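Next up: a single chain in structure tokens, the form predicted on its own.
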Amino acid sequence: MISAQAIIELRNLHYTWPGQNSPCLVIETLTIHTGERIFLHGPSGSGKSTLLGMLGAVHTPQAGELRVLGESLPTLPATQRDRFRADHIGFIFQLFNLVPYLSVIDNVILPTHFSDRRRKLATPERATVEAEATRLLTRLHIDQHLWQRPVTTLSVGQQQRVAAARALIGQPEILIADEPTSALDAALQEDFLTLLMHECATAGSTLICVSHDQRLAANFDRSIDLATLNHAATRASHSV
């Protein structure tokens, strides 16, 4: 059940790359709604990844209204901004960003010593933080005698896997996925798919995923077309 409850505005947003002369991101409204789960697609170019970074609080628009969780991203100073993050919003990077030299166990619990919040969400029933992140891992399938080997010597689609249980635990309120499927064979994916649903709706977190593969559509509530509302892409298709 989808809650009426803005998590996400956007209003006249603009964001332009530093040397730029042009925006690359135009958006005149956008909002997501507390629990949502949005498939964000688009060809290459068309500014998925700049909005993944204004949405997760890396980059800060130059122009227009950005709210998060009620939170105007652009007028907090950047440690503010940084303490948000880490916070309220978990990443499942399309390179992962797994740390080579930590175990795959370490790799998953690393934001809950980054957030005393999402620490203690980590652990309302368990005794560790270790113990939510077994579980997260045994959900995930990612085999028990693989959890304190560095996470180098794991596949690529397992590093994936440990990417998304390390986005998830301590429950943040916004998950974003970058192609979080794109190193998992076909037969994986909707089951991928399924267990992040699962654990999303388990902790009340609104799913943003950007992926090239439009198959996966269907399990998502709403398809966000960014070729369509960016008009900075827009506007570039027409010059050409």
Second form
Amino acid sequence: MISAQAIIELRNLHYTWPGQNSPCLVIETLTIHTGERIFLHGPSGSGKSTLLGMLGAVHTPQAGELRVLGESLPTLPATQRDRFRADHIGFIFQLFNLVPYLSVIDNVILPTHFSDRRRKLATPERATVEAEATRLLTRLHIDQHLWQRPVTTLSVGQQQRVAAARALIGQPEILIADEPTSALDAALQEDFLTLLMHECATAGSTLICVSHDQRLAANFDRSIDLATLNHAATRASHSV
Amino acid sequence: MKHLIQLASRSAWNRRLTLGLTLAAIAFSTLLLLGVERLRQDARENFALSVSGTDLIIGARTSSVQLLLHAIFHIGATTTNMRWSSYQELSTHPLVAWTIPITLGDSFHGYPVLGTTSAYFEHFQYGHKQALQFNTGAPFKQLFEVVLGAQAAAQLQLRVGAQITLQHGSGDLAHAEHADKPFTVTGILAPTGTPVDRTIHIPIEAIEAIHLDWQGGAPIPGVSISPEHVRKFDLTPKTITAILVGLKQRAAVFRMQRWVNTYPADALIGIMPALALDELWQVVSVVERLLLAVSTMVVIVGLIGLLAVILASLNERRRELAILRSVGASPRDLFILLTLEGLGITVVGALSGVALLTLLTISLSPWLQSHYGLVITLRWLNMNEIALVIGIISIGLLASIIPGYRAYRMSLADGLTPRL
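Would you mind generating the form predicted in complex with the partner chain now that we have the form predicted on its own?
Next comes the full complex, and the chain you just saw is listed first.
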């Protein structure tokens, strides 16, 4: 991975939630390279969600440098940050990833409505976004008879795979998964991660996976402990 | 924008029960507001078109509104009559072109009976100076003949040549029948959309004739005068209810009115129909404004309900909004999404109200016409009503901005992880 470019660069990053006195996230330096599979772990309260919100261009740090894909996110206006997230980042959450009133297919193609870039990438040679969605769903082992179903009739494992298909559609450069397997059985966890990593590799996406479950770390290229990375968390835990 | 409309409508469909009820509330409140407004306008128009070309209505001294309502609309009653001699003197006044004497009081199956002369069919005008037309038959010539208004004939299923007996008194108080003196239908008038349609017209002498053997509102026991003998009596009425007067020159109306009001031999009042109607509307407008205010309140209550329902759903939808943000929706998109929901429901609700109004107009107008003589015509919304609909939608839009703004704030605060 020596030739790999930095896709995410953090330097002297400070983030304080509005209305609070002390920062909840202080990171001196963090670099993630293109195509890396990162396992980010830490106890609850170590600032995982905050960090993901920042990488996802939802939260803006009060101080420090944050470059994603060469773009300095804190200096972008709010509308452009939303555009940036839509274009370049796919998300998978722990649970309830899907919009309840849309069918499986419509959930998968949702990002292409908000991002022209991902719609174009999902539809090479005048194919439809629906065709790309069915391709991804097939690769993630979602049977055809489920495609037009309301998502509420799906099992949790199926829901997570539909969420993965949605995160992958239109080949975003970065895929962020926040505890994607914690709602799944142990047997399913391994399967899901393998599938997800395989698809990330095919799409060339960098995968950042957050979990408190250390057993999963072995599957990744690199493991980062947020508790040691985040100086705000160490300070807080020392003071307790 | 197109996919936001799609998302908003699919999300709304997902909550169709609560939103449907809210929509129904808005539809019915719109119906109420538009209905009140339309009834008001149509009633005014109806009343205004009921008499035309008559310069003065003259009757025994009473309030002008009362005389107008009684003489033209056959509503209510006057306590005293005017003398026949006054009528005779008025008819020969140099300013007067024509006179129509009328006497009211009896009824036939709830339809008012009006005693008059052939001058009625010659000079009475309604609408925009339209004269009365006969659908079939001709004016009465003999004593016991009758001419029916279009609607009275249709409802009672009477044709020219049919025989009827009149009742004494009017409305629910009508009791005894003038059974011994039947009338023959000689003519049926064409529809006018005015109280004429509900009126039974008989010669003014016939009113006298059927009451010859009556006294104090009941037949005199043992006295019965057959129709053949009636003609031997002097049937010239002693009193009549009112006179409709046409002048040779309209400009003389105030002079004539002064002459009537200061007529020494009889306590008379002369009214100009248009002015008396204005007076009536002034009285009625208080009630109208109250009704409009109440129905406006009902619309506002409906819109507050909408606001409450959308705001209540917002908390349940926090995660949905976070998901939408994670796939690239901006807080502005969420603002639009929520505002569209409220606006959409208001628009559909208001338009449903208009549709309901149309349906009700179609289904209720025959009943309104037969029971109240009120002609409600099916027509497009006029400017006034369009303004009301736009007003409802505008207030709906303003109300919808509130949940939109809350969703906007919420998504800024929550980011991708809703705090539940």
